[in-house]
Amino acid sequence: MERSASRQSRKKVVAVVGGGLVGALNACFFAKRGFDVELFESREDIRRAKIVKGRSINLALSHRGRQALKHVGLEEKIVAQGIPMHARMIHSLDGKQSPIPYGRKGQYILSVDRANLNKELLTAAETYPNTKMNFDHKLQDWNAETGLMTFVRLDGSKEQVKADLIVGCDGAFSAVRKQFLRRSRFDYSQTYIPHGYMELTMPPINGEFAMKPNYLHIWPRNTFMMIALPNLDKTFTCTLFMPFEDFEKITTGDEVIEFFQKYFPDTIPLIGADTLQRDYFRLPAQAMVSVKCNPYHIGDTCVLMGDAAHAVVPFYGQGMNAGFEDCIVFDEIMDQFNEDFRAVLPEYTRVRVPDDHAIADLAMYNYIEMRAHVNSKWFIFRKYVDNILHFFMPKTIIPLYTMVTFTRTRYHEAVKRWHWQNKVINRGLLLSAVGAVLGGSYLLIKNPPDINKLIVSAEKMWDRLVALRTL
């Protein structure tokens, strides 16, 4: 069967691949902006499934992502739906726990459900009367000369279809990237971290939360750790990030619980020991990839967005974020060129490749800093410089994760920044301890104190040990 996804009115017709939440707020985009929006979704639709298969870990929202739900009327009911984490709280082995603020006061990310805010998009997507879903279509091949896509229906039937832009949102294993996989001077690349996650959940204690709620809590354990993320029902989602080789050296409920009795004492009784040993086994320990590419379009027919574009590891809370950034990049980029695809497509990849990049590397290094950094003194010492620094410098000192999270700072202008105020930073503490030494040591040479005092000081403090001693 083919059709074509153009309209009597002739209007521009964009067809997004991926139903997830990149694609459902691209939807939200395009239909405002009065193209003509095919969405296309593998699955089912999740609103009215059963059971919702995919990923489920927690979403941490923060500036970005809301910007963008806010250019389409949508920020304030998700944030209603969201508990706000106002720093790291870390659980240390003897059960002492610290908080670590992530910003200034007020400054806070969210906690969502991935599910929940999908379902919101989706429903907000299909307001527009100029958009049109499509469930249970999985694509199947498409042609970037002529904009012809064929998709694949649950009842094995296909169905071709055409556009005028496609835009690839069906995340890291894009069918719609494919096609870029076939083209010279495409450059791509995954990798997969040697690290797996596992879900666990920690239900609520007489209906009230087990732990403090608006907080993301952390156990770091140098090459390994676990968070936990508050969820509406009062409920924790734990995550534990852990080396596969580790997650396979425990094989039974027993070892489950020495594990965890070894490295999270404090969360068996609050997880519960036979939950503990049944949910660890429910499902084996899942991959992690992270994915670049360059360029992110073909021509003036397609452009890729979101985890298609790249895949980013979940160690910062920026991959859902920047998914969302993409679309307001997009949009901006459509205003500054009159929705011209021909400029817009080259000017997308041209802007945002190097961002992208940025936050890729930025995710990979967050995991060493929230595994193993936040347990050094000299961490702790250098967020409070950085944050003094920043109240009384706040345009020239801004913490790395205060750019990234709490502005829209370019992602790799962020990094450079980062790097810059490193050195001067440091170097200003080097000759803070260099000036504090030569300045001590100027006083004695100055002001030398008596070294007969000194004696008889020491002898007196001998003699006083030596009684002691004796008692």
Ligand code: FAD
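Only the largest set of C-alpha atoms that superpose within 1.5 Å between the two forms is called the rigid core. On a predicted model such as this, the values are computed, not experimentally measured, just so you know. Residue numbers count along the first chain shown, from 1. Compared with the form predicted together with the named molecule:
Superposition on the rigid core between the two forms places the CA atom of V385 2 Å or more away from its counterpart.
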Second form
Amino acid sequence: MERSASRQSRKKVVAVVGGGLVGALNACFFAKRGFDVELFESREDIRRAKIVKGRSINLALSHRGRQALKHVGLEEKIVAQGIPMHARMIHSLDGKQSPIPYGRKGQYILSVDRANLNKELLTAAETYPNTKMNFDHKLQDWNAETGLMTFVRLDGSKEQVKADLIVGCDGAFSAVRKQFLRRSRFDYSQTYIPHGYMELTMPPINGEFAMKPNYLHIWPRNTFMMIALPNLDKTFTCTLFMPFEDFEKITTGDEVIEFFQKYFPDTIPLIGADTLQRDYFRLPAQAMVSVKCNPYHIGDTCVLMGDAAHAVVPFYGQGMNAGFEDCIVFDEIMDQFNEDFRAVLPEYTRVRVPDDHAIADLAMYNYIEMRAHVNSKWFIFRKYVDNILHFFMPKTIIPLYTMVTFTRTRYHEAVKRWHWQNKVINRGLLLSAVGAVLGGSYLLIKNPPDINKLIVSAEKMWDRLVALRTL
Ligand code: FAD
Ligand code: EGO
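The structure above corresponds to the form predicted on its own; please give the structure of the form predicted together with the named molecule next.
Complete assembly follows, chain above in first position.
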């Protein structure tokens, strides 16, 4: 036990459990405030590890994530190591590629390497003199009354550590969260979706990217979806999403090729038939889970952030971004309440739960929407309509994807606004339809048409519509 004199003057000890993306970033946030930060990570230090296993090779970093990095002075460095994606590139079944910009010029998302980002964040956390990194420390259990944590090491030995605040950043299967589950009035839900994902690498061709690099490549095929994000080594990481059931139906190399021939024929020469057949069977498809819970804190001793608080399905590219934004929101509340955990923690739950639940719902909505309706034609059409409406009414209609990806509009506000916009659009459509019928009938009665003129003006209209395509 510490002496009471030093206890009064010392900075509080914050234990960050989990040294993944959110944990490492959070360590920086708490260290910057001057806390004694101890980070505990179950794996070895990935900066020294030879093989890094883990989920997804690259990620889409957008505005919310960047803002969080900016708070700890890392934005520039990370952005410099990312590849900007200014538009989606929609791949049709016939191999046609259609670029659709995200919105204004300068609005782009970044493809970043997960392992590299994690390493940079750990290194940044370590540069603060008041952080201590503890790798090979797997949280086994902790006591919600005393705050005493028990860690197991690889050699089987155990270590007990106490902290003033435990920050659970230990991912979707959080060990910190287990204590929450034993408490009354804790809401919890978890849902596995029927889809799994598999990552495939598309190598460079003659030392160059096999496809245009500055795009998020998407092959929307309803229930089968594939995306590809560029890497600095000029490869693309393709992620194939499909129901486990269908993954299991493909058991031979020939069946792999047959499947790709049917749904993603343009990628076979780019990935290479041999590589494709090999990589497909290298790892089984991975599961995706959505987790929601409430509250995010226990008393003034523990708080959950990142996937530990809200694992979302990856169909909005927001999981890490939301987790990074958690750190900013917590930091802002720390300012408001003078770092008084008794006030900060409940306020954090109050403010953040509605937003994290909103992004979890949106990501799930995108999943359901895409697998049900979205082929390449529908994708292109929908995004054109979004862009056109936004172009003519930039203040009134802001595409949901834009609000989520390029602003820090609170997620739940973005959803509300989206519902409101849809009402406006539907009223507008109804009014135009009624107006067109009434006005059209009136004009037809007043001046019986000359059929040639009608065709000419229809042509003009068409030209205008086509011109809109290049907005
Ligand atoms: P994690 O990254 O899971 O880190 C948790 C850490 O805690 C790990 O290092 C783990 O070893 C450690 N740990 C676990 N248990 C313990 C324990 N008991 N004791 C100590 N340490 C422990 N997000 C985006 O924003 N954009 C994207 O494009 C995107 N694409 C994705 C694609 C896929 C296929 C998937 C699956 C996810 C994607 N995400 C994306 C989501 C993103 O990966 C997560 O939201 C993000 O990794 C969450 O970070 P985290 O630090 O909370 O959790
Ligand atoms: C109609 C058309 C309804 C992740 C299009 C909904 C997601 C959804 C997984 C993309 C972009 C970053 C992503 C858009 C829609 C990442 C993303 C989108 C995928 C899959 C992804 C878009 C990694 C859905 N952003 N997005 O608007 O470009 O629209 F295709 Cl499977």
